[in-house]
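Presented as structure tokens, the chain that follows is alone, the form predicted on its own.
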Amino acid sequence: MAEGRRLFAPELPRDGGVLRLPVESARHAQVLRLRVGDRVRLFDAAGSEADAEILDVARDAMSCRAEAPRSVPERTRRVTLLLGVPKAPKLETIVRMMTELGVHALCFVLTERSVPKLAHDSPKLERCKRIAREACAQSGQARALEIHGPEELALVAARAPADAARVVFWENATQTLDAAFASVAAAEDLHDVWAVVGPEGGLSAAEIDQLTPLGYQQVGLGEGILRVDTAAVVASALLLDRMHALG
């Protein structure tokens, strides 16, 4: 019955063996009402999984006997989203949905209209990483969303690989996503996309002027203006769909 249950394990024994799981996994097991003898699947959120049997489980402690781990192939279609730092209540929702969709990386960027402050060592970032692992357990993703930043928008945008497609979603843009990708011969050629979504106040014209020489094409998301959490999810889903990465 519990065969499909997934629990996070920071390290999986190379040849299998007994290991203790972190507190977050023990509490997750309690929520799932898992018991001694149940079979589960452990994952390290970095591409390795292992089948295991629960040996003991309590609220803050848990141990399993794991089989030798196996590697899960890396994604062949990768979306990296550069997102203007949103307000705190939206952080967790965005991270959870990005992980469920299979977005490769989320880079928080500082923009002219970014109001919230987010430090590199902020507890909010650590919580976001935990939320990503939890979303992996729920959605079956083998790899957690990579979370980076925050850094200045122009600095991060310039790091896109030379062969990556680049778009910036902007409320004043009139070009469609399909038009932006018209130069791509086929979806099979679309392996790596870097996309920018602004904060609550949107991106300024000056920031768009900075992104244009870096190869970022302006793309619209319809006639209305979307909230940042909505825009991030819609943009990511549209990109993954165009890359044939959703099915």
Given for the second form:
There are 2 protein chains.
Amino acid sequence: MAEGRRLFAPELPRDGGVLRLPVESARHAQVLRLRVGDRVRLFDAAGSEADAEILDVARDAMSCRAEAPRSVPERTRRVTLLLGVPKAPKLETIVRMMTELGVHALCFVLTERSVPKLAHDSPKLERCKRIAREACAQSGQARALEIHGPEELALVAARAPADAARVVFWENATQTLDAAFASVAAAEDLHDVWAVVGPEGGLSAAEIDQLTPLGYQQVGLGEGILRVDTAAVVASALLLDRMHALG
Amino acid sequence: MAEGRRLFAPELPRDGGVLRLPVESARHAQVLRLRVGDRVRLFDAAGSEADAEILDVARDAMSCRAEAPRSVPERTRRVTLLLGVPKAPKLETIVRMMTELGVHALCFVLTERSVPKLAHDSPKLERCKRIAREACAQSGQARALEIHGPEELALVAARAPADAARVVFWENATQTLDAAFASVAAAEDLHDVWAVVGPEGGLSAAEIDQLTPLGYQQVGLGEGILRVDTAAVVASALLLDRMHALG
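Form predicted in complex with a further copy of the same chain structure, per the form predicted on its own context:
Now the complete complex, all chains and molecules, led by this one.
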């Protein structure tokens, strides 16, 4: 079965059976030109998937007969990115690209210089989750990027597991990623990385001072000034690369 | 002077003097809230820059008194990316992010599975060049990304200088970037890299067969299916990283 024929199903029946899929999946099925009788793979974006056959497909609704779901293995290399809230038009690109790359989680954080607002109950957050599911379906990643609503930077940063490597990408830093990791663990042992990327206005020196005692090492990202979406995607790619989860 | 106060000037007078800037620079000056008397740095996106003072600034026009221009050093690490023509909405993100990263050149290439059209005289190409200049102004990169209109993949690929390392990112490849480079040169000696990234539909096996005798080594980019914009940006970042031009 082509990897592209993956559809989101929020709940997979434990023993399989007939189920209706949400509107977003019906629309995705239209884009893929799927028809009654086609085989698809359903995924719940939370670690389960099931093979299924399309029973009915219309513009805004579809149904399938699903087999019993199986668990998708947990990611063995996890990148969690803490990101200053970006402007709305950049959100979609960031979420899509990070999902395609296989990043584990994106936590929006509130910082001194964060300008865009993003409330916990913002429709923007729901939209981000939908984009992550769509990108998950299309990229063949078994798990969608987890998206967590905004909280204070220091609060979220303090939640990194004890054995996670921690870095903060900062324009004033000169240390390389390799130097930062060399002092923490061999590449083979890098399973869990937490990384901070600031908002458009950058992180303040006071914020860096808060992160240092929490174990976050400062790392530079070259001499150019990267916009927040570029920085988020490039940081994700370099971290996954160092964990041998890319290439 | 803040790095952000950079404005595009297509021609810098050899001995300095008064000059008018194009509309795009006047608009950029408005965004930066620049006023008469402010000091700025003018750049021609082709290797020269000059300090200047604003004499007059209005909605669609502005003039400056420029000092004599100086040459910006050539890039010592050059990445040239050959990219299957992407869909229009992705062009802007690709050009902007690659400029911010400091990629040397983007050559659009025509491939078997290229769907979007892009003529040599397309206004899309002019728009790409403008986006590259704007991103150049904002990112502090001294040189804008060079953008070359579409030609056949094999024609462009054959133009790589003799001492350039050559890779093609391909979904069916399993070789890592490090393995590909290890057989070519030590990282310190990587000054010039030519890389191919396919269009949305991917490169065909026949195209890979054309690239192999030209010295392009196949490299994978992880297990996820990356969209063309993600692949272009991630490939650029990883190549610059290996050349120690990032981080």
